[in-house]
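The chain below stands alone, shown as structure tokens; this is the form predicted on its own.
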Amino acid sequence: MQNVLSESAGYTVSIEDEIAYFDPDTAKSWYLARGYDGQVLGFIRNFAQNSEWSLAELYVKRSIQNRGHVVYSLLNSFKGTVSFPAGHRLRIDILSHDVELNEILGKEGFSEKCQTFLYLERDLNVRTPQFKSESISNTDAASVSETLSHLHPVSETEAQKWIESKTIRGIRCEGKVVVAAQIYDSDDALEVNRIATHEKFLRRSFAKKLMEQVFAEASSLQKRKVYLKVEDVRLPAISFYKSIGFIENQDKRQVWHSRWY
């Protein structure tokens, strides 16, 4: 499974790192093709789903034989388990470079839109400030949302659940958290998924102390490094952790095709 993640990523990953992304607990996460020997030849992994939107991943190796298959046989696993609400929105990545799944997301009724990724990394061989954590509470839900909605739709339910696995972190400012940011902890680095700053409290350097509190706690669990990922297309944001020592590592770069439902 790790050499399939690792093919689907263009870089070797690990399997640790990459369930991060979902619930482990939740049996809609995974859907594996696997070929006679138990081998997996594919799948699609949800990484998110609410009221309004989802987002998938699909991928299926390119050196086996009825390749078409395969996509066809996942595909309908996923829609035969997962509902939809009407009006909801579907996403599905794959590779840009991948013409066969491209076809057949088409012929499925998926439109189109690419996106291309770049991986920035900050590497932690620095002096940081001594980590001073805000505590985050439960109660805190709400204003999280908001806060996190700035940047994508981000529900209560779903602000409540990152805050009660730990993997929020915050500043406050006239009682409400006016930035957050969801990390995600690897064997040598700290990943920030999502950093948001709330609208009325923008150009106010939260996100600038919020980000070097995240290097400092980074720096006191020994780790490498703090990485991110942002589109291309977001041209302050890659310019604003550039400022802060971000640096872009080209050989992770990656180009999806996006295909809405």
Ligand SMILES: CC(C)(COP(=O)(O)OP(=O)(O)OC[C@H]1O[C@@H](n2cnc3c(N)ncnc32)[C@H](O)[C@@H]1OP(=O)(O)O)[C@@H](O)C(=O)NCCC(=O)NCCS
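Remember, it's a predicted structure, so these values are computed and weren't measured experimentally. Numbering follows the first chain given and starts at 1. By rigid core we mean the largest C-alpha set that fits within 1.5 Å across both forms. First, how it differs from the form predicted together with the named molecule.
Once the cores line up, the CA of residue 184 ends up less than 2 angstroms apart between the two forms. Relative to the superposed core, residue 139 undergoes a Cα shift smaller than 2 Å between the two forms.
Residue 155: CA moves less than 2 Å between the two forms after rigid-core fitting.
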Second form
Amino acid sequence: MQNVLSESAGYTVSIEDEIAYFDPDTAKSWYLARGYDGQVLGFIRNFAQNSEWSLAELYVKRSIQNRGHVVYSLLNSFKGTVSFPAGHRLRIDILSHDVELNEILGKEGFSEKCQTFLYLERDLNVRTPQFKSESISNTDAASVSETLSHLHPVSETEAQKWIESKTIRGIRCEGKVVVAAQIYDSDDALEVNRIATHEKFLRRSFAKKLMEQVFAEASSLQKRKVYLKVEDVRLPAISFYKSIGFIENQDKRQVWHSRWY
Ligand SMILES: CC(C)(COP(=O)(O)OP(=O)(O)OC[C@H]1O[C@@H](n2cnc3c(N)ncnc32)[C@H](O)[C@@H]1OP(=O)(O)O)[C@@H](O)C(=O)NCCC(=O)NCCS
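Switch from the form predicted on its own to the form predicted together with the named molecule and print that structure.
All chains and molecules follow, beginning with the one already shown.
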């Protein structure tokens, strides 16, 4: 399953984090298609957000025979068990260059929207000064949740779970964590999965200082680079990343199509 998830995203994905993504209290369901040998061939996962909309993702391995059949069997088992109230919006994300899935969803009556994610990376060849990171503990959960919610809503429970998994880095000011980032370890790199500065502490170099700590941590772990993905409409964040040495790797740009009923 881990392989299929990572293949669908184009980068290493932790199953735990994928499952916990979005509001942990909302209903999530998984529909798996398996081959005769039991291998997972593809999936639909559905995150019911609220009565107005839900998000799903559809992925089916490229290299299999009868791929169209697998897609339709997933869609049919999904539609056969899920029912939405009138006016509900279901968004399904797929990889943009997956022409076959695009066509099938088009025939199924979905409409389309595009989101583009830039892949930014920063080499660590340049020597970075050493910093000591602040230790973030469970008592910081409320503050981390508030600060990260400047990007997307993050509950205190989620923040606590991420702190326990040691993926949260942050800097304190006036008794609270005013900038926080979530970091993943992936092969020869560290990924910044999310970062946000508290709205009242913007443009005071907090995010820059935190990223310098992340660079130092990555260097000490012998990583080659730090990378992240950012949606192309987040112009302030892109300016920020470029100001601290990130450059775009255009080969890794991802475009996702979302479709609504
Ligand atoms: C992106 C973000 C984390 C930057 O935080 P910050 O603490 O305000 O950034 P810093 O003060 O360290 O900025 C360092 C430099 O980045 C650039 N920068 C930061 N914010 C910028 C903005 N809004 N517009 C243009 N450049 C910006 C500037 O060059 C700045 O240096 P300067 O203030 O001396 O001009 C913050 O704007 C944020 O939380 N945004 C919402 C969440 C988000 O989009 N996160 C990224 C998701 S991928």
